[in-house]
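This document starts with one chain, in the form predicted alone, laid out as C-alpha cells.
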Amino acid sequence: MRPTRLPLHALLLIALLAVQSLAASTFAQAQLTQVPGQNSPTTKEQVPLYVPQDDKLIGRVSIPDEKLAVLVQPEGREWREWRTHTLRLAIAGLAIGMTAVLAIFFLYRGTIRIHGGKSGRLVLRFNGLDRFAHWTTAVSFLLMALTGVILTFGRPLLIPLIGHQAFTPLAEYAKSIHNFVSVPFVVGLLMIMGLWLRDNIPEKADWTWIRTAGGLFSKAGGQHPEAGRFNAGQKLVFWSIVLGGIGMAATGYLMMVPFAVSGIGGMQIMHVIHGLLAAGLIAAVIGHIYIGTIGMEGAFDAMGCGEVDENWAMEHHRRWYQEQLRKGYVEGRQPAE
C-alpha cells in the first residue's frame, strides 16, 4: 500500500496557519508584558474607572441619570441598619409602651365615669361634617398604619407564618393601599384644620388641664377642670395629628416619586422623618383610642352619634357648655340669660 502524499498546495497552506498562530502568540505576550510610556495613548487616557467622593465612590456612565454612577455608599448601609433595626424598635417599643402604660392606668383608674350619672338631655357636640371629617381621617390612618407595619415587619414575622409565596401579594397590596388612601387621610386632614382649626388655639386655661392631667388621677368623680370645646389634651392630639400628618404627607410623596427633588441622601432622609413620625402618631392615636373608647364614659357618643349627656358635657368641657345653653342647643333646656 502506497503512502498518501498531501498536496503542494495544502502544506503551504498548514505552513501559514503555524507561522500566523506563532505571530499573535508573540504579539499577545509581548502586550502582557510591555510597561506603557509616556507618550502612550494608554497612558494619556488614563481615567479612572471611579473615583472616591464624599466617601462615595462614583463610577462613569454615559446616559444623563448621574445618581446611578453611584457604587458604593456609606450612608446607605447606615440606612439599612436604621430601616431593618431602628425603625422596627421605634414603632414596636412606642405601641407597646403606650399599650402596657394604658393598660396599668386601666387597673389604676378604671372607666373614668359620669359623676352625676347620664341627665338624659343631650347637647350637640359634633355635627355631621365634623363627624365625617373626623373618620376620614382616622380610617385612612388606621389603614396607613396597618399597611405600614405589614410593609416593615412583614420580614421578620409575616414571611415565617404564610411562607414568601403569600407575603409578596400582600406586600403589593399594601403598598397600593397605603398610597392609595393617603388622598383621603390628606383630605380629611385639610378638613379638620379649616373646622377646628379656631378652637384648637391654645389659651392660658390649658395650663391648669395639664398641671392638674385634666384630673384624670383623681377618683373623686367630676373634678375636671374649666375647658372649651377641646381641653388641652384634646388640643395636644390635634397638633400632633395636623403636624405629624403634614410632615407625612410631604415625605410620603416626596418618596412616591423618588429623586425629583433630591438625591439618594436626601431620599434616605424623608424616610427616616416618616418613619420616627409614623411611629410616634401610631403611639399618640393609641391613646387616643383608650380615651375615646374604654377609658372615658360618654365620650365616644360625641363621634358615634354627635350628641353626648349634659352632665358628661358639664364636667368635662364647661365653659363650652355654658355657651351651648346660651345658645340653646341643649336638648330640654331654655336658653341661658
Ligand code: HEM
Given for the second form:
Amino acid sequence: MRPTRLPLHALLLIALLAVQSLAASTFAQAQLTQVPGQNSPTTKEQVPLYVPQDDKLIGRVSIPDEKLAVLVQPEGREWREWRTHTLRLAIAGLAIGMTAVLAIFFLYRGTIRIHGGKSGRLVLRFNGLDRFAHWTTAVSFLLMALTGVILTFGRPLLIPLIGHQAFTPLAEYAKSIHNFVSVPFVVGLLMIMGLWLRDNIPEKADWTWIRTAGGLFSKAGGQHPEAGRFNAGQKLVFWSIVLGGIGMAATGYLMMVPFAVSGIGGMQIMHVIHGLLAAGLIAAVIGHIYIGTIGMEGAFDAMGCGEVDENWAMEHHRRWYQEQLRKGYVEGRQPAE
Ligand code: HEM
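Other form of same protein, the form predicted together with protoporphyrin IX containing FE, not the form predicted alone:
In what comes next, the whole complex appears, and the chain from above leads the way.
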C-alpha cells in the first residue's frame, strides 16, 4: 500500500494557521498585562487621562463631584505623617509631661492645706445652675477626649492588645459617642460662658497673682495673693477651655460635613487644628483636675456641694469673700457695713 501524501497546499495552510494563532495569543497576552495608556488601542479619545495641576494629578470624571478627580495629592502624605506620628507624640507627650510635672510638684509641695484650718462656717460658691454647667462640660469633655484618643491610639496600642475584631465595634461606638456628646459639650460651654465670663475678664490684680505664681511655691502657707471670684490661674483655664472648645467645635463640625466649605487641603488643616487643640486642652484639664482634687484642700467642695469653708474663701479669694461677707452670704455672719 502506498503511504498517504499530503498535498503541498495543505501543508502550507497548516503552517499559516499555526503562525496566525501564535501571533493572536501573543497580542492578547500583551493586552492583558499592559495598563491601557493614552495611546493604547482601548483608548478611543486621544486626550490625556490626567493632567498635573499645582503638584497634584487631576483626572477626568463624568460625575458632578469634580473633587473626586484628584488622583494624587502630595500633601496627603504629609497629613498621614502628622496623623500617625506627630499627633500621637503631641497628645501623649503633653499629657505624660503634664502628669510628670504635677507629680514632681506634689512631691515638693504636697496638698496645699487651709492655713487657718477649717472654720466650719460655709460660703456658697457655686449654685445648682453653675454646677450643672460645670459638670455637663466636664463629663462631655472627658468622653470626647477618651473617644478621640481611642481613634488616635487604636492602631498602635489597642489592636495589639484586644485584636481587630474587638477594636472594630469599639472604634465605631467611640466615633458615634464623639459625634453625639459634642451637643452637651457645646451646651455646657455656652452655659459657662454666660455664667462666668464677666468674672473672668482679666484685671490688674491678675499680674500680681502671675508674678508670685499664686503663692503656690510658698510653703509658709496662707501667702496667696489677693483675688476676686476667680484668680489668674483659673482665668487662664477658663479662657483655654472656652476658646479652645470653640475651636474644637468649629473644626469638629466642619469635619463632620466633609468638603462643605473647603477642599481636601482645608479638611487636613482642620484636622491638624483639632488635634493640636485636643493635645493642649487635655494637658490643661489634667492640671485643672489635679488642683481641684489632691492639689488643694477644700477646692473640690466648691463644685461638689457648692459651698466652701470660710477660711478657704478668705485665703484664696479674699476680695470675693469680702463681697460675700458684705452681702451677708457667709453662714453665721451678719452682713458687714
Ligand atoms: C463640639 C466638639 C467636637 C466635635 C464636633 C468634634 C468632632 C470630631 C470629628 C468629626 C473628628 C474626626 C473623627 C474621624 O476621624 O472620623 C474628631 C476627632 C478627634 N477629636 Fe473631636 N470633636 C469635638 C471635641 C473634642 C474634644 C473636646 C476633644 C478632646 C479634648 C476631642 C478630641 C479629638 C481627638 C483626639 C480626635 C482624633 C483625631 C485623630 O486621631 O484623627 N474632640 N473630633
